[in-house]
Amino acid sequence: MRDLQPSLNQTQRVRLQSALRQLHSLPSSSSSSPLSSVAVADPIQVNHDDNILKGHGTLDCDGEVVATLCGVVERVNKLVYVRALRARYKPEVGDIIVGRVIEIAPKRWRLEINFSQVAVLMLSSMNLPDGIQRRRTAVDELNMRSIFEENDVICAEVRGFQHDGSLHLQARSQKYGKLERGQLLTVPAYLVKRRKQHFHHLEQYGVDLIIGCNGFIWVGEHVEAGENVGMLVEDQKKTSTAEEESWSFTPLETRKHICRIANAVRLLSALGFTLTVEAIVDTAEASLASNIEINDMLGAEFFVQTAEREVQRRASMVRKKG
């Protein structure tokens, strides 16, 4: 809750601490065990008879399992590990990322990711603009900037790492590439859970959502896949003024959607729930349902209502499930 604290009235307090009560009592869905906070070296409660294994974020200290981070016990099995609530992203291979370029070096761009490292994207590991399969020459190397220059935003794949624990990148689909005309908004990773699916279409909106697992989320106007290359291939050719403007321009309702749904991000990563696309759709709706204007979802009375809920949400699961 860093970011964003809005300024409560008396009632809204009450409310709001009432409904945090209320999650923390309430089984969350993750995981079944109690949880419990750590500093750093605090002793970790283990049971020494079933052989545990100490993961992340623990050491051995006299007999003792102590914690070296500060955040939340993890029991999976045998495992028992820490997870960090301000760490830095830890890649794994095959994650959607979003992230932006910070230089260009001979043969690849370096992207930030918020990881610990600087994140690599090979010229050879993507997909030309034409789309040939073919070697790169050192026409493409030179033309890279046209590809993708600084600061632009990009989605990608994570390839692997190398032996000396550098991270390549590869983006080789279509629906890979530059992001454009819309919204990153950088949440703290754990908020992103590993799914099936991370590019979403919100049809209703016209919008994309693509949730990278760095915590790096995309709010942008719709682009159909393949339509981008389509347009590189048109501009190299001049299209008309009249064409190029159709292509610039975002109507205002879709801009109102991007930040609509922008605005639902940043409200439940203050929060601290976790960023599913329903969860943010559902966020989104509530907000529209009840006529709430865009500038004012960030507002006291509406992080309240999330916050309830939330709790609303998660009595029914469990009621469900029982």
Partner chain sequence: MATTPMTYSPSQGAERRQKQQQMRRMSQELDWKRSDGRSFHQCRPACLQTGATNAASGSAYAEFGATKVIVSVFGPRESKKAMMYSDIGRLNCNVSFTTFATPIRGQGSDNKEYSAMLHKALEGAVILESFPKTTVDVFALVLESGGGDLPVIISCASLALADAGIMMYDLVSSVSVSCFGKNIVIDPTAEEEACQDGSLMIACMPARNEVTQLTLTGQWSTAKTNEAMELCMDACSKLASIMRSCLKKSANLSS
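How about the form predicted on its own, since we already have the form predicted together with the partner chain?
What follows is just the one chain, with no partners and no other molecules.
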């Protein structure tokens, strides 16, 4: 996603460089205090009298703590570690992730989730289509492909780690499951911060936005939680073709909103900005206010305007705190 590089003329290039220089001098909205950035072999200021704990990315060298990674120094009580800015996704229990099914194995699905290993969703770790809590049978295992098949996009939650290091997922809530009628976007995982809420319903657009902690972002037509729960697999097979087409049809206006929100995500990712629902909605609303077409959102002028708008937003926040 960061490969998006619009062709800028000389004036736009100067404006963009000026905006990026100002952004480097302004604190980010995600941090209330300035962070200490370090490179490899840089010393980290610590108080040895506090009996600190040296964590990931640190090394004791000649009586002082030095960094072994390029990143930001983080402190949690007595623990001091370096958080790499462009590291791969590191799962934690409870993370909301979006993944794609790559294989159906006995009693489990294997998913690609932008991790070093594939994730596993067991048949026993999800709700069945009939919504009844019961023991899984051989018939359920034979009908696995009618629930999820290869290339289906799924939303789930990290349950834990298996003995071989792979992830164990669960999808027992009605808000988890198969995602349809939308776009799947891939962004660097470090641009997504863990928050209390990763499911967002943009009512003004009629769009659902799921920001996965693993860098997979789903933008699709709004679907009420549990809308499809309660339908048996046999009933799904009996559904007429006309009813199926009516259910799967997405209005043109909704599809335009999905594309606009998706382009806002692509633009913010290309600029390296932290992806939050507020930033994504603000970018989409700015494009509407400027009467910019969906395909022109990835153009050079709006690319520069987005960077300049972020400078103004951060500068106004600094003035309010001052």
